[in-house]
Amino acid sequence: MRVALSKSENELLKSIYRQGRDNGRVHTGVLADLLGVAPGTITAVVKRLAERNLLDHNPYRGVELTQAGRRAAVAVMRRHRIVERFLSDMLGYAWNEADRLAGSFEHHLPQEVEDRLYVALDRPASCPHGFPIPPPDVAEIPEMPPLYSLEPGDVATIAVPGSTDASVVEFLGAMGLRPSVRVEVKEKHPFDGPLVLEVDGHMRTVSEKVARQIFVKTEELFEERI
């Protein structure tokens, strides 16, 4: 059953999954930059979830998700990405469009309406940026790569985050590094030097810098639906 939080409840949980994947434990102050808040403002926050043993917070070492905030962190996620589908499958919004409006009412959408739009968008396995949706109830979503990490020979479809610069996006799309693409690493230079891809029989070369801001799902991971 899905946990009752609030709005900015369920932001912070899905900011210490994200952030707290990488650095384990995360402080308040990291936090309160990242969501554009006051520390006293997270603070609270911070200890209504902590009481309803959604986090452990030591004053000193930041917050930590428990198993049931892993949970809850992952079906807030998993929510958003279903209403971004939604906004782009049935009402047409480009997929760097469905990530700002998906913010705005799924929060408030009932766990029945969010189990019927994923039977109606025919139980899709990833969202409009290509990041995969979920089963309900899991605490996990398996990391992708950067696209960098790849070598020669390595074969992968992309994702692009929501949060990637619209100069970006132009870019990618001018060369068809649109999400759930396919391509292939045909070169590597090194001393982080730039991929050369093959993207719809097409070269294209992609700078290191570029290339750590997409993330991937190998061939490996077709085979896995999380």
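Residue numbers count along the first chain shown, from 1. Given the structure is predicted, the values throughout are model-derived calculations rather than measurements. For clarity, a rigid core is taken as the largest C-alpha set superposing within 1.5 Å between two forms. First, how it differs from the form predicted together with a further copy of the same chain.
With the core superposed, residue 53 shows a C-alpha displacement below 2 Å between these two forms.
If you fit the rigid core between these two forms, you'll see the Cα of residue 66 move by less than 2 angstroms.
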Contents of the next structure:
2 protein chains.
Amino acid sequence: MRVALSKSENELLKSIYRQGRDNGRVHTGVLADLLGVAPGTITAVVKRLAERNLLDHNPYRGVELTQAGRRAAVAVMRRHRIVERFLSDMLGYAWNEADRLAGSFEHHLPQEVEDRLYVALDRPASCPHGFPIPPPDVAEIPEMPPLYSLEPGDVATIAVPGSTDASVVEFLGAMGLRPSVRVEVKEKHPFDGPLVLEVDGHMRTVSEKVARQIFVKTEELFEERI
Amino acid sequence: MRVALSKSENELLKSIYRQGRDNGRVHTGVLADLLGVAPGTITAVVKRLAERNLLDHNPYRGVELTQAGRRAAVAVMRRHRIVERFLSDMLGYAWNEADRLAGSFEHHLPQEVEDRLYVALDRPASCPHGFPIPPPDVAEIPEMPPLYSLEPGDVATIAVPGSTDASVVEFLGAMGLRPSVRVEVKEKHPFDGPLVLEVDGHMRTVSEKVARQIFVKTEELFEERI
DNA sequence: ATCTCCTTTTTGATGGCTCAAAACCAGGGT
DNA sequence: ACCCTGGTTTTGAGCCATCAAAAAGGAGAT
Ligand SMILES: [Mn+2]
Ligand SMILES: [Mn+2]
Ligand SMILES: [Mn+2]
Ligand SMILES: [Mn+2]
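Cool, the form predicted on its own is there; where's the form predicted together with a further copy of the same chain?
Whole complex next, starting from this chain.
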């Protein structure tokens, strides 16, 4: 990995990593949709990344990150989350704005500065959304299951989606579903019904749709990081 | 000025601004040397900037910034100095490292973040080197004469060069010539001889060569900013 | 008025980023 | 087995950044 990866290469790695966690193989089409660019653009970037052995490209049937590719992708996510933390902790941005603003300039931050920033921020364990900041040089980030996958009795810590519009933010705020908040599942209604949660001493009901877009750190995972 | 200027365009504007303060017209050759690129590269960038009416290009005889060009150049310098302040105040970098590290990622910082950073840094009046941070949208920065232009009896505030190697930093430190330090010129030896200064209660002698690379904010300029 | 030399611009390449449209192919349907 | 079709890759194009080398121009010297 001689010369630094470009912005598009970084963003593509990130998307493939996220998309490929369960699937394994990821199709270029979904990446084009995800990143909002033309299909041919993805193919071009994929070729460069394959050249660098960060992924395997099976023409017409998808791509898959190599070990080195996963490491690079996780490094991008780490950097993104550190920059978000900077934006929220030092500049006072709300968590829904941090993601948007980190987006572009994170890719031009020298590694050296990233490292100092991490220390200056007091080695934060998670980004403003509640997602973990991985250690440097690892190839995996612990899986965060959706809130909806929990069962009654389960206790977990909330992580909310990165870029969200104001109305969603307001709704989540009203429910007390802020990053890093502890929740306990009280009831789960059948047939994709809503979830009843205890949040901060209050009983809250959230639809299946919402509960699929919120992610959680379960007790076991929580213990692991102590 | 629809779309944002690129890194090379920004750096070129900055160089032309500095070079053209007295000269007026700046030759592409000196810009090529200054930025360490091939002459043809400058011509290419110059053409784009001329297209945007940020400068006038007189083929074969030089370029000159327009009013809009000077405003853009000063904006670049403002941003650079704010980022330097961030690196020194928030991340603890020494002033000779701040310039180097600001260099690349400053050009990708969203305006919005620059503004917040400025506020978070408590609206600093100068960069870590002692150069003033201009207000937004002005087309000029007050001229900082070299220390060597002062006469015995003059009092001024020091600004030190941005990127300097460790030995120079060490020497200046030993002389007490740190950014924002007050000095009084005691003697000026004839025939380009050295300068004798009072710095922090100590008498210091600096060569003409050094005194030409250090810049000062004189009393009048100092009063202006109060 | 010419010539010569040094500087500047132009040209031709390469590589990144991106798009629209054309060519291509894998897998499902017939 | 064959064909369709929709997704994928290629192609052709434009913009930015940059270089080396060729062409062009300015300005002083003859
Ligand atoms: Mn990004
Ligand atoms: Mn985040
Ligand atoms: Mn710069
Ligand atoms: Mn500075």
